Amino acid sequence: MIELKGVTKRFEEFTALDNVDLEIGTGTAFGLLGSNGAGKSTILRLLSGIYTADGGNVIIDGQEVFDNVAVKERVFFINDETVQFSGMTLRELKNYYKGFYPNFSEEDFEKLNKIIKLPMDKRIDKFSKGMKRQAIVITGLACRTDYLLLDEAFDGLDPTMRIIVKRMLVDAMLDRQLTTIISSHNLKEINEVCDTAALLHQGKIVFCRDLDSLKGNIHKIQAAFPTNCERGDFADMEILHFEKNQSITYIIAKGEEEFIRERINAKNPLVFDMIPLTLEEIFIYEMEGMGYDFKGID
Amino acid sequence: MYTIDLQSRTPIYEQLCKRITELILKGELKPNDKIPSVRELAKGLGVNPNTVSKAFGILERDGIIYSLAGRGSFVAEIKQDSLKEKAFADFDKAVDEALKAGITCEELAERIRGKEESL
């Protein structure tokens, strides 16, 4: 289990991560969702021990990890900073990691690379950008740590690649109870690959809750009303957004869809209609909700 | 067989939990037909496997499908009667929003006549 307590980190002015409270089980598919510099790479960095934190605790099962080789070695960080081995082959980054990773599996790395073929005696800087994701994605899927850290490591990979991603963490997820943790800004993907998300914004979580309630729990809303409805008249309702379009009224609400249907209902709509966010929406409406404005821009 | 639509607001575990009632009351799983694995279906689907799980949770629940530890998830002998019990509960939920709709009771036979032919 990953759990931060009060975790603040600063960049000399910059508050980077703010106070945050996160708690993350084992065996979760977790998806870190916000803005360019929310947060998100913050986390991860001090997940894998790269950085410290200014205030709080960054534990792994019961252990802080900075400076904690024992935490270390199970814990994998992809991220898009491969350069520093940039003097390597790739048979020396794997062999790099494998003295590194206890539970390093030639096997695996063998069997994703007999899918994409990346040479392994070639500088890997002279590899494409793509080659050098894949490069540092199949070299941490074959280290066989508990904890995989992608930080937007998926958005890079091409179609093929992110099926076969997919597909070992799933396999590993069910056979030795794999916690994934994902930044990405495409929201698609975490729909598909996560269980439980969070939102942060400037260093802050707006939410963490799993993916079914939280989409259970924003709705989209169409009525027309008889007579002339503001949104005062539902004060009782949680309200994200309200619009009105001649003769249709636009809702965004939170709360239980039978709370709201009862609440549009009592208004006697002559139309009605009422439908769950994307995660895509609730993402735009709660940054919205945080005065992240992107209609000023057309 | 086991399709989902990605794209579709409705809950990946509800998507699963709706298709796999759907294919026994079509008759094309019956009783005891072993269904696919947790594995199979995270894979084959691109989705995660703890929600597989969940929904496999839910089938098991409402007695759709029964697990035997090492051998997998079988379907369970349903009384048709229980199955389409839930699909009428369904129905009046819509049928009550098509009446408040202003749809009449012509209308919406109609269209279940013409549901009945394209299938």
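So that the term is clear: the rigid core is the largest set of C-alpha atoms that superpose within 1.5 Å between two forms. Positions refer to the first chain, counted from 1. This one's a predicted model, so the numbers in the text were calculated from it and none came from an experiment. Compared with the form predicted on its own:
- With the core held fixed between these two forms, residue 99 has its Cα displaced by under 2 Å.
- Residue displacement note: residue 259 has its CA displaced by at least 2 Å between these two forms (rigid core superposed).
- Taking 2 Å as the criterion, residue 276 counts as shifted between these two forms: its C-alpha moves by at least this amount when the rigid core is aligned.
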The other form holds:
Amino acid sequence: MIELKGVTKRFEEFTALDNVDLEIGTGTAFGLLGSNGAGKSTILRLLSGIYTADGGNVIIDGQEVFDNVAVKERVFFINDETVQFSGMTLRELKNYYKGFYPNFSEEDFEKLNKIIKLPMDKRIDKFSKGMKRQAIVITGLACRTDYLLLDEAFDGLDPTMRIIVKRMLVDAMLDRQLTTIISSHNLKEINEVCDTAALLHQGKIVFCRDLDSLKGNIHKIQAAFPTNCERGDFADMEILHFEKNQSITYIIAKGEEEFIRERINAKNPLVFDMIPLTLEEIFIYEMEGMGYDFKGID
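Right, the form predicted in complex with the partner chain is done; let's see the coordinates for the form predicted on its own.
Just this one chain is shown here; partners and other molecules are left out.
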């Protein structure tokens, strides 16, 4: 298990993380969402031991991460930059990481590269941005760590390669209970890969939820009532958003679907539809309900 307990991280006068508590279970595909500067990358760098916390504890399987070689051998971090080791060939990059990760699998590396067909003896600075990303992903998977951390994992990949890389990640998660943490500002990508996600805003966790339960617990209602209805008429419902447009009333409500249907039907609607919400809409309305004015998630 990964645990952040009261973690604070500052850079001079800027507080990147402010007293953050977070737990991520083994085998989880976990998403970190938020706009640029929300604190996503800082969490990943703390978990990989690049940064040390200014306050609190960063723990993996009961051990502090920073300056702990035994823990860091079990974590592979893919950051959002592609300039590192640019003077190496892919073969040299592979051998470099092989020296640090005792579980490195040549067989896995060859199998993965057979899919994407990157040249082994071409300098990485001659690769496109997408090829650089592919190179570090297959190297990271071949290290066979227990934890894989990806910062903006699919940046620079064309649509076809995004599908291939996602399949590689899913296969590794299923094959060996790999715990994967992916940071992104793109809700669609998190929704496709992750089963749980946390939303960060200004260095704080806004909420952390199982995505399936989140989707099943928020509902969009479109209804027309025979008499005028106001928000106060549904006081026993947890309403995140209420809007009227001529004869149609739009309601975003949180709770059990059966209860919400009963309450709407009690008003004898002339028209009543429940419309599925996208993950993006759910997050936006959740944050509105909490009083946040948040923008920056695609």
